[in-house]
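Below you'll find only one chain, the form predicted on its own, shown as structure tokens.
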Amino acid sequence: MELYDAMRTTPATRAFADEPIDDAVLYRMLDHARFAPSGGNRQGWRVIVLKDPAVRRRIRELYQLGWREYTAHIRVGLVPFAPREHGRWPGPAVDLAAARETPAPNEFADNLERAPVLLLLVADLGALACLDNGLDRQAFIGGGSIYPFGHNLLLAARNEGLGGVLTSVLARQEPAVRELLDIPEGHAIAGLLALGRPLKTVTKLRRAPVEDFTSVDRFDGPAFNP
């Protein structure tokens, strides 16, 4: 696809036909996606492919879990786990452990084993330069060496015709997907992509315009529009 074309028709796709996706298709869309930029260029990113139908169901059972606590907070009007507090999260506005009780139907979450790809992206955290460690807020900025990898692969996936969604629900259950997975300590979940056939081709996407979200030198400054 022109490039504008694929950035301008790429949504979080959610339903998937039931369609397999030939692993020489991923295998070109790893091979495109490996090429986005990292801090130092040290690749901080692991891909794990997930095909065991056991594992895929019990990765479908603790994203459930983090999908109620995520809820949750959408039930009292808040933003999950969001940093209320100038910045700074100063622990869990719900209760977890009766969140995590109480069912939460999705569509996308309850069928996620049926995803025809599901791809774990785990972050080495040992190569990320965390720039922001320390200051008196919310650290994220480590993740701008990984996420640049997972944009390029759904833009792969809509070049190819399909679609996906990066989701960060499963990181609520890291311990336990880490324990699943075999994956070593100084390692995170990064995100879960589940990828394919879109049931539905979204062909125009609604985004705040440029002066929504821009200002000329000062935070409060005039909006940028030449």
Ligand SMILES: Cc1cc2nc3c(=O)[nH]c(=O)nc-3n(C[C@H](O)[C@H](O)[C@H](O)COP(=O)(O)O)c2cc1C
Given for the second form:
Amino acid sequence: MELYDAMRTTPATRAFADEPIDDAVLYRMLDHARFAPSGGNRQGWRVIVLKDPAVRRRIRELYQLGWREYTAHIRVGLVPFAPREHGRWPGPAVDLAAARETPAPNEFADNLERAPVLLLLVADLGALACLDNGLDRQAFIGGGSIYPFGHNLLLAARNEGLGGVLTSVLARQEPAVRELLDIPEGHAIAGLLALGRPLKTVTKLRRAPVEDFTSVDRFDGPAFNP
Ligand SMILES: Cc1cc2nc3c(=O)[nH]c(=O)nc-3n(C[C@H](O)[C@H](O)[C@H](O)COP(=O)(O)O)c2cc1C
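Now show the form predicted together with the named molecule, given that the preceding structure was the form predicted on its own.
Full complex below, order starting with the chain above.
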């Protein structure tokens, strides 16, 4: 594919044909995705390919709990878990226990275990140079050493005629996932990728124009528009 085309037409795909993806194809995608950049080239990503039906079912249940917490925020107009007070998370903005008890039907979440490919993306925290640690705000730079790899996987999927989505709500249940999959201390869930053959083709993504997020010389300077 032409690179700009791929960049502009790789959506979050959440509905898949009931068709298995060959392990050789998945291997090829991983083999290309691994050329992603990371801080100090430490490549602190790990991928767990989830195949066992019982494990997939449990992952779906745990994902649904995270999804319920997420949607409880959306219902009251909040960005879920956003560090919104001086760049820090002030603690739960909704009753999380009540949220987990409240069903939030969702086609993707409720059928997660049926996704042709499920990959748990795990970060080796000890390999992440988190240069914003100790600043008086939420640290986030560490994720930058993992997510380019995740997006490379989505681009690789696109190149294979497949699609997928990188999700994060499973992180809400990290202790249970850690136990389920024997993930050692010092490692964190970065995401869960679902991949497969898309049921529909998306040609147009909704994104803000360049002028909306650029400025010249100062944060509040004029938009960059040559
Ligand atoms: C860091 C990150 C976390 C995300 N977490 C979830 C998630 O938990 N569940 C989900 O369905 N989509 C998740 N997404 C997908 C986004 O919702 C999606 O990329 C965005 O809405 C744009 O979708 P589009 O490319 O189809 O326009 C996540 C994406 C990113 C980059």
